[in-house]
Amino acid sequence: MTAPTVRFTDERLANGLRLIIAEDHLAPVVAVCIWYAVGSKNEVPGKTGFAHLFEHVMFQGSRHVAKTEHMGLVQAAGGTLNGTTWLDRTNYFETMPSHQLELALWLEADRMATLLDALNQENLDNQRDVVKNEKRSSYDNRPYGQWFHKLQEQLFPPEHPYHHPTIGSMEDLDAASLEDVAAFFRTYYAPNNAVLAIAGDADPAQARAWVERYFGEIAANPRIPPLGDVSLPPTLGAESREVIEDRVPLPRHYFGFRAPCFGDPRLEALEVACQILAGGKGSRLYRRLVRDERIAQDVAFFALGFVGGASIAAGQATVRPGVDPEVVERAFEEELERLGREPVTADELARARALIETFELEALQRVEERADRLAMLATLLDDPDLINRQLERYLAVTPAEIQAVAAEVFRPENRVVLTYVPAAGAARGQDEESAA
């Protein structure tokens, strides 16, 4: 099946805001997605967590919108909304009935232009506490919760902007002053540091007029600091290992590797390799570790694409009760290394392509996904038209390309292995809690 072509316009306002509009009148729904080119990689030592903190602060009101009213207005209009933060970006999005497009645009423009009018010490303290509670519940106090942060620390050196977690540290969050936070907003939340994508049931001329009306007078920031050199060697140079005792029910291995950057065709070959390794019950890791040898409870393997010097390929395997964790680790690593020694079979490649094609076609049916991808590709690669070529690129990956990237990435000297083991008394305590 051929992927549908996403037709769109791409232009810039005088203040630098990049506007992408993909018109589609199939359903009376429109998606608005704004990507700011700021993530945790733009933070400096001692001031980590600011990008994520702002994701929360952005819902606390602006000059013309009361605290939490942004959410209330969207939901009352029949829409949905959210925001996310990651290493390379922060994004905000609404999906609305198409006749409510103007409301979504006005809300996004008002907080881009006037958020600091509503930012005060009470709001900052409140959202700081919310983020700290999120850090405790999602990472610090959750079984295996720190695994990704530990991989970051070992895959990226201390001076690299990917070394620290997006959520930041408790110490830096506590130390954040009102002026620190305001300066971060003034620096990065500028129209010339943003991409606004509109997809769905919208009239382009009317949408463009509203964007010009609400965003056009917002001043650009000509002094956005450059990121600097984030280049890295393609491999770590030596294997890194850590054993972590934690309140976990079963031993679990996490594996991490430096991988090619987002936009590099080698990363696409690696993503196809991930499907062959762990894409469902027909995958190599599932068949060997879970189904046949019955040494693991579950397996996973995936790639996370970044633009700042290297991406991450990562996987996990939870050890079945009574099994030696070293047996699981050895089997997992053997399957990764085998991928670099032997070409994949035609059946395996066909299965991986089918899984990817199904995912891509389903995703492109949703207006919110189209808006998000257009904004992402414009922000990270300056190439929004890749939305129309991405599936073709995946399907063109060859066995030789998979073998080459696997041999390049899955090398012992490029490997981080984290092994979680139950702390003394942890299993007994969890059994007691379950009984209670």
Given for the second form:
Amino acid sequence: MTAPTVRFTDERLANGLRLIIAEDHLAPVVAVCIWYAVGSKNEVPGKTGFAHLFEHVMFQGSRHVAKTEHMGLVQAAGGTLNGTTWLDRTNYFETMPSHQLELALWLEADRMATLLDALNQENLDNQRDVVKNEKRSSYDNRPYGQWFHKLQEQLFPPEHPYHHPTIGSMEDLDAASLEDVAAFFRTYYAPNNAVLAIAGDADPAQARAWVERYFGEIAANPRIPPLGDVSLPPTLGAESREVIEDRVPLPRHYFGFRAPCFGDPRLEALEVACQILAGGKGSRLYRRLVRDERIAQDVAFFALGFVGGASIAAGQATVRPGVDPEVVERAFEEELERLGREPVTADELARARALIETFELEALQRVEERADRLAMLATLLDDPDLINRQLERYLAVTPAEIQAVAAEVFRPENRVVLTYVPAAGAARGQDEESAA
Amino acid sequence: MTLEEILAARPSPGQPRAYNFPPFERTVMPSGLQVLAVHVPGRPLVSANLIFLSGAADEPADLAGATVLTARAMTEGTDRYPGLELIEAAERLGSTLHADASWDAFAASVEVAASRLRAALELLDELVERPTFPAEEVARLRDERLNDLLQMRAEPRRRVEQAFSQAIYTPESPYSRLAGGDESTVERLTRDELTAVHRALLSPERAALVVGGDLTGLDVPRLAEEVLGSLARDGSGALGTSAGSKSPLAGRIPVADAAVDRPIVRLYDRPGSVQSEVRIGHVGLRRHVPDFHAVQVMAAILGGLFNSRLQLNLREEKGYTYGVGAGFDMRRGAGPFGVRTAVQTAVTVPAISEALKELNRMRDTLVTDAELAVARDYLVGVFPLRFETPGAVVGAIGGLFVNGLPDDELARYRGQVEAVTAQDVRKAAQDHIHPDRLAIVLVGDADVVGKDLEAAGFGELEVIHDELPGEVDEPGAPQGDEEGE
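Return the structure block for the form predicted in complex with its partner chain; the form predicted alone was the one displayed.
Zooming out: every chain and molecule, the one shown earlier first.
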């Protein structure tokens, strides 16, 4: 089985907007995905959560689009849509029946050009409340809910932009003003800070003409502030540990490591290692901790790629009742460290490769995923063509490369270990905010 | 033209490209197994789904959870592939074997390159025909389920779902339980029960193999006959119910979906909660309803669309929540109808009041032309997007089989949605939303919201103090509660 090649064009408008079009007519659907090179890493102290709050404001209307109308128009056209914010970027996407492509492009252009015309205190206050409820329901009111924020806090020093959570703090969200929102928009939401990818059932000439028409006259911002030096030592330097009491019935360990940046072939080797470690029932951690020794209820291990100094490799194991959490931690760490000491077997690697091949093919079937990946690779690596080399790069990873990256990453002095334990009879949890 | 002039003119849509739900071919094997094959050109990954019409709703109460546990245990080894060898064999094909049971059916599925379909089907056949259910693995999976039940109690979102099902169904209804069972029955399950469940479900006359993808050069019925032709004929159908029925629905005893028909206001105390998880609803509908399409349009306007009435009110106007939805979970029996949201603790009562207002408004007034148009156009327009991949197409065809729906159900779907009127929508709301017997179930901080809830006049408040998870050493201690996964 070979992966179908994603053919695409890659160009820049005069105002700097990067346009990628990947034509394919298998299904009568087309995806539009726009990546802005701004994420929570661009936030400054006192203004955390801002990139994400801003993403919400982007759905509150622009000069020619009323509040909530963006969603309404896309859905009435039979489309689906959303936006997401992460450390390195913010993205917005619409998947449309192909005859509705122009509508999606117009909507994205109108808010890139005229968002501030519709911005008002009422909408900002409303979305601030919505985002605070998102924080409550996704993190604060959930057992184990703060684990990723705690990993960020301990894997990255306070002055590093990955130190704080993308969702931000309640205080900073409360402090966000209309002026902040306007300044953020003027700074980062410029065509020269964006990549627009279109994938699926589109006529490239027509799509290009529409993009020129709607986006071509939007002014660039020549003064987008550079991020500054975000480089980091490759390892943490000393192990960081924390025990957290929470309203949980079972203890759970979370593990975090600094890992090579997104785009570094060593991260790809690490991703193959993750598959061998925890990718399903045939994996090492599952087999040993869950199936054979029966000390863990579940296990996971994965890599999250970032470009700003380091990625995160992270995992978890939920401790079975009656088992000493230390036993689980030791077994988990032994398996990670064993990867650095001895090569994986030929059969393990063959199974991992076969599964990764299927995952890639499965993902790339969908126009939304193709558009998202093209925009991601252009934004973060300036290399959209990696979409066509990614699978062969995974398949070329050798046992020696896996061993080398595991030995580099899975070191005690590069490790954060969070241990959640049931709160001793505590009625009140550690939720950080009572009802305001 | 200036940018302003360009942006001031809204584009109009182009000519829609024709779309038809991919036609599928049905072949009935000598064993009675139906083979449904659907060619989706250009899709090198093929989805295969082997479905048996026995699900958790068919279980006797004292075996609750047995079907789900049986499904999970089926990948734990077979005669020819002991232990993890079955999983490993699938992984070498680049596949993950899935086996799971829902309320209505058991399904084993695999996604694989078309060139490896035969090998993957052989593994599916192993899994369904010759699982060995090793006693020690069954015990492990049983304990994992018991541990998961502990975890569930600590998660407000899962806890409230369980409590909601328990509130709206009578205890005799399987839907009042968790599909995966609770402590009261799961603890007792051993390989003997699982073997019995397995024997009962393995009836080819109540089974279908659905295969979709680029099938060029593949003779799916022949492959199915060669690989699955030996599928045992001694299956007796679901445990304790419609033994040996020939067609999927004929002669089948409907599941008991009896409703609790009085209002309930029930708060599960979770001290310190910064949000209240809220469910409001009652027993809803089975999939077989004559006004299915009107119900879909009504539910979209009420709580399905991004700009549904509930969303516009509770999120976009009031900022009470990150999101609110409402809808009917249609099963072979009447699944729940519910409004689902999590709201900031301080606004719990006003949020419930607003949700109730929207339920009543749905019944009392006609939806506007604009609301109707958005909902219809969305459901019709998004249809091709829903079926972009073979996995989605196979899933939808499997749904037709499970629910005993006609083959052209999906082909007719868009036309039927387009025909729905505002009067149809109001009638659907009046017929299927019952404000006089709503259950309001919450997981939240009783100290903060209890008094207001009592004063709000929604009904008599029951406050339940769950045993707090935290000092549990061994699973199985808490008394049985129910859930509705």
